[in-house]
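To begin, one chain is listed below as structure tokens, in the form predicted alone.
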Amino acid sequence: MYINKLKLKNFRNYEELNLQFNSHKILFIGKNAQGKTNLLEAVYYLSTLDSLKNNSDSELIKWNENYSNISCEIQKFDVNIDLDVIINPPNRKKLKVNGILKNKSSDFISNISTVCFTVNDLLLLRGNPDNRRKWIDNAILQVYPAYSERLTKYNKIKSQKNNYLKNLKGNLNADTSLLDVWNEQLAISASNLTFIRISFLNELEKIVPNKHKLIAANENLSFVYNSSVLNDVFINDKPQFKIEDILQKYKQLLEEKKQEEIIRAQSVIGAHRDDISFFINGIEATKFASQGQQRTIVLSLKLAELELINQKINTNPILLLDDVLAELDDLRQNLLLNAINNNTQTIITSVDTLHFKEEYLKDVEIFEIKNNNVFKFN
């Protein structure tokens, strides 16, 4: 799948733009604070109507305007589709395809798939819990469109659980009864959540150590999703959950929890509880991998995401690189570059084109981004 066009009205800084693209690689250099990540922003936001910053939508409106627009025309399997995304809250953001309104997300995001490499990225081992719950959830999102309805139930069921347990203040005398709803539907909603976000680390991880020995021959990359309910899963054990017996755990613990949860007035399980941990040789990434070694991660993470979605998609995503190769040396560089295959839209950002070999710059199509304005370079 590839992006033809690009048009924005009123995103971030940028008040009208239009753009054509003739190139499988797409090069947007420029200084700092000049808009480039919001170019890719805009592509990334049409694939999963987020924010890359954890920014509400109303933050994706330029200031002092009501709404915002972005609109593309990609061509996926020989057909040209028409994407447009209309943000004004606190209004509904509206979704077309084809011109055609659309009421559920997975029905719009379905069109388009992205992979996305930013610096902030790199600190994915070092961050929190709530970069690596949002990592393997918009990858996810890229294969199983339907999964955002599955993720926003969940934080409806969960924010109105944790409005009534407010409300109780701390009163374990008092009738309990709409909890235990509450919590039949958590339950049911979070072990959904856990199950597909297991799956998919074990689709995954049948990529990954490939692309990490490739860098790193003498490392073996394993990684751990750690659930509230179910401790440890080592992925690379094959673990083999079922559903039901997710839910049953779930159930079980809520009802241990119970006082627990009234008493700090906060769901304390949950799927928004869980974390993944990066092992290298056995030992925890997270706390004791070098700064080299998470890049080498990060980055094994990514070409297999591509190469996941691929397979199940049956086309290549397209790829968002943030001025990431200032950050990787020159090994990491070459590889990411000559990983990407000819049939895979790039689009990267950069302060210039010094990172980048002579080669590779033969037939990218360059635009330059200068007081918020984007001209074509070459």
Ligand SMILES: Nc1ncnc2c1ncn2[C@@H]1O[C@H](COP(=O)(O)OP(=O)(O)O)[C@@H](O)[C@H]1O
Given for the second form:
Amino acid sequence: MYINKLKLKNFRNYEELNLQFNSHKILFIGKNAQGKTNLLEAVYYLSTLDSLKNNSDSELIKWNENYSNISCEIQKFDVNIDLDVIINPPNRKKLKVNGILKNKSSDFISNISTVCFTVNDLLLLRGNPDNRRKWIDNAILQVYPAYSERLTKYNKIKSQKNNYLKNLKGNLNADTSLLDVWNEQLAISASNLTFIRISFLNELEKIVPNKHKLIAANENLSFVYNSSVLNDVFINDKPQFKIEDILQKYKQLLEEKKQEEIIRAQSVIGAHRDDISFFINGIEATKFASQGQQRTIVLSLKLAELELINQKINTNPILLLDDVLAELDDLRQNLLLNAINNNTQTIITSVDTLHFKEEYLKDVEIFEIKNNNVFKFN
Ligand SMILES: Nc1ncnc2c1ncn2[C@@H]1O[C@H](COP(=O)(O)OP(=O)(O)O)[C@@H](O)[C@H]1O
Ligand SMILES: [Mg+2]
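Rather than the form predicted alone that you just supplied, could I have the structure of the form predicted in complex with the named molecule?
After this comes the whole thing, all chains and molecules, with the earlier chain placed first.
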């Protein structure tokens, strides 16, 4: 799939922007803080309805304005699709596909898929669990848009349960019968998320070693999904576990932790506490891998994501590379650029063109970003 046009109104530092892309290779160059990442974020937002930087929707709106509008034209197989989102809190955001209003997020994001690779991703292993959950959740959305409603539902149940726990003020003698109702719903919703995330990781795990071995022939990369409901049985016996088993385990743990949750006035059991660990030759990478090894892991993950999405949706997602080339050495840069086949639209941001070989720059459409505006450069 390709993005042919991108239109922004009051998005981040852009008051009004109309871009047309004439190539599958696009490069945005510009000094720091000009709005390069913001442009990629606009495309990322269309495919996730989530910001790149852990911001709320209202922070995406240009300062002192009250709404923001992102729209684009996607070319997918032989059809063109218009996507349009209006962010206007506290109202619900308005999602339109070909001019028709959509109530479900999945009906919107199913039209566009991206793989985004930013400098922050290079810190995926060292970063906090939040970052890893954001990564996997948004990656899943690209192949399984209906996950969006499941995520929203889970977050809603969790926050309602948290409000309820706060109101109990740690009083163990209060009537807590409603807590059982929240726990029942939370268990169902959490087991859904946990099951989908593990299934996704298992699929990725089939592809990732081949990517990783291109750079590190002697290293075997694997990952483990860490969840309070999973024990060794699940981890060592991946194909065997069932969603019903996860559900039962959630129910059991939620029952066991009831008192603790009341005292602490927060949900201590749930998919929002899960994490992912990475291993090289069986040794935990977060603790022991060098910076170079960690970069290789993240690069392999991104290349595997590209391939998995392609397998699932039968077309290449749009690849967004935010300033990462400068962070990679020659070997890894080449691997990344060579891995992008000509059918993958690639949008790259960079301070300048220095990191690109002439060979790559040949068919690239370059835009320069300056003073909140975008100019065609070549
Ligand atoms: N909601 C907003 N309204 C207006 N400007 C914003 C908003 N959010 C971020 N910015 C501005 O965007 C700029 C950063 O843009 P960014 O895309 O990260 O730059 P670059 O990637 O080129 O370094 C900063 O100058 C920041 O002040
Ligand atoms: Mg940037």
